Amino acid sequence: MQNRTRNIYLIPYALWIVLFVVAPILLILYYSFFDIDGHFGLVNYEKFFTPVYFKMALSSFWYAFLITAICLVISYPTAYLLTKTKHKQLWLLLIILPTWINLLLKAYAFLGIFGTYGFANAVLGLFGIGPKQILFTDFSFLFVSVYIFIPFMILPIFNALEELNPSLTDASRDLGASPWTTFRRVIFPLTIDGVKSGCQAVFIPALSLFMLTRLIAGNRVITLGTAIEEHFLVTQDWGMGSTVAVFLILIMALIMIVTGIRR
């Protein structure tokens, strides 16, 4: 009886997965076999394995890696310090708060901040540095991307550090280990699952960015996400856009499998 009741409760979840996860993926896979003229075949897959799309894939990986690496370097010490502060829940709330704001609004806010007459150039002017072209550069793209994604890196690392038994670090110090050795041999290995979760939460969405590449980078940064948007909304080549999306889904699934492997 209990199993039957539990199965009934699983029906809405199963329907949600089928309608909004499985069905869209199958639809994308279906469209990927049709070219712009509606002919069925593997033309789109052949086109994907050309230098143009290879360069886009490489660019996507490179910028996603940079965003993830910068977020990790900033987030780990930040999360560690948060676990030692008195009002850590309040500080954590302040870090999470920006994630409640719409992404488009945040992007437009940075258009004003990094603009020619924006706050950033006003600060530079105080030091006698003339107006600089900050917008539409790799720096502005990476800065805004890191700002947007960094809470998703801090949270899992913070949770992993909070669950760490402090007696283990105390024992390491009592045995004569230096702070660096304690971190390298005790703290980091025991919080690696939090690091993996954070890397997943940042790298995967960063791999398919397209709106920030338009607004902040001014199309100087070309990614697979940009290619998908271009094919669906501009060239109307839904088949090629679906093909790029299929490979993007495969890459994301592979990353989740690799980062989810436990030793």
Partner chain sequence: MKKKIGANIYLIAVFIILYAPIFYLMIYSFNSGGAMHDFKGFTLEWYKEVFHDTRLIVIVLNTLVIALLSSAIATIFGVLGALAIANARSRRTKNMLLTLNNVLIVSPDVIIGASFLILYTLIGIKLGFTSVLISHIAFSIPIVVLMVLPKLQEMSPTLIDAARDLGATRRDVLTRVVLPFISPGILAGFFMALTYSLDDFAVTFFVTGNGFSTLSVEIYSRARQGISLSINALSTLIFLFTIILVIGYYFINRKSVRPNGVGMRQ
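Can you switch from the form predicted alone and show the form predicted together with the partner chain instead?
Since only the chain itself is given, any partners or molecules it might have are not part of what comes next.
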């Protein structure tokens, strides 16, 4: 009896899983073996390891790493100080609120701020530095990415800090540890899970968001995501695009194993 009910619920859901979860991954894998002329083989994989693609992948990694590191350095103190404020839930809500605003609009705002006559150059002008090209540089890409991802780093760290038992830090201080030692030996190790999920939430999108590179970085920065979009929608080389996608999936799986699956 029980068994039959379960099957009825399972049918539409299983259908969804097969069609939209399993099939797309298999299709990506399948297409990655076809080159642009439709020949089956490992051509795309060989191409991926040529300097052009390999360098692109490495630089994408490097940027994602930088973005994650900068986010962490800014977010950890922010999260820590937030837990010390009076109305912390309200402040946290204010940190989360910008994430509800479409990413494109935030990127667009920076087109104005970093523009030749924009706010950033006006500030530079006050210090006697003439207008500089800020938009379409590596710097603008890093800045805007960090800006967009900071809340995603703060939230998990904040949650981890909230779970931390305050008597542990008190004990550490009573036993004579300096604030820095307390942080290094007690607080940080106990909140490492939050740091890990924050890094996971930043690193993967930093590898894959193509609209940021398109809008803010011009064609100066090419991430794995940009490469996939380029191959699928511009050059129509779906095979190569799929190959890059396969690597992105592998990297994603690797990161999730390293940082521990917590979702």
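Rigid core here is just the name for the largest C-alpha set that superposes within 1.5 Å across the two forms. The shown structure was predicted, so the numbers you read here are calculated from the model rather than taken from an experiment. Residue numbers count along the first chain shown, from 1.
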{"property": "Post core alignment: L254 C-alpha displaced by 2 Å or more between these two forms", "result": "no"}
{"property": "Core-aligned CA shift between these two forms for I17 (Å)", "result": "4.0"}
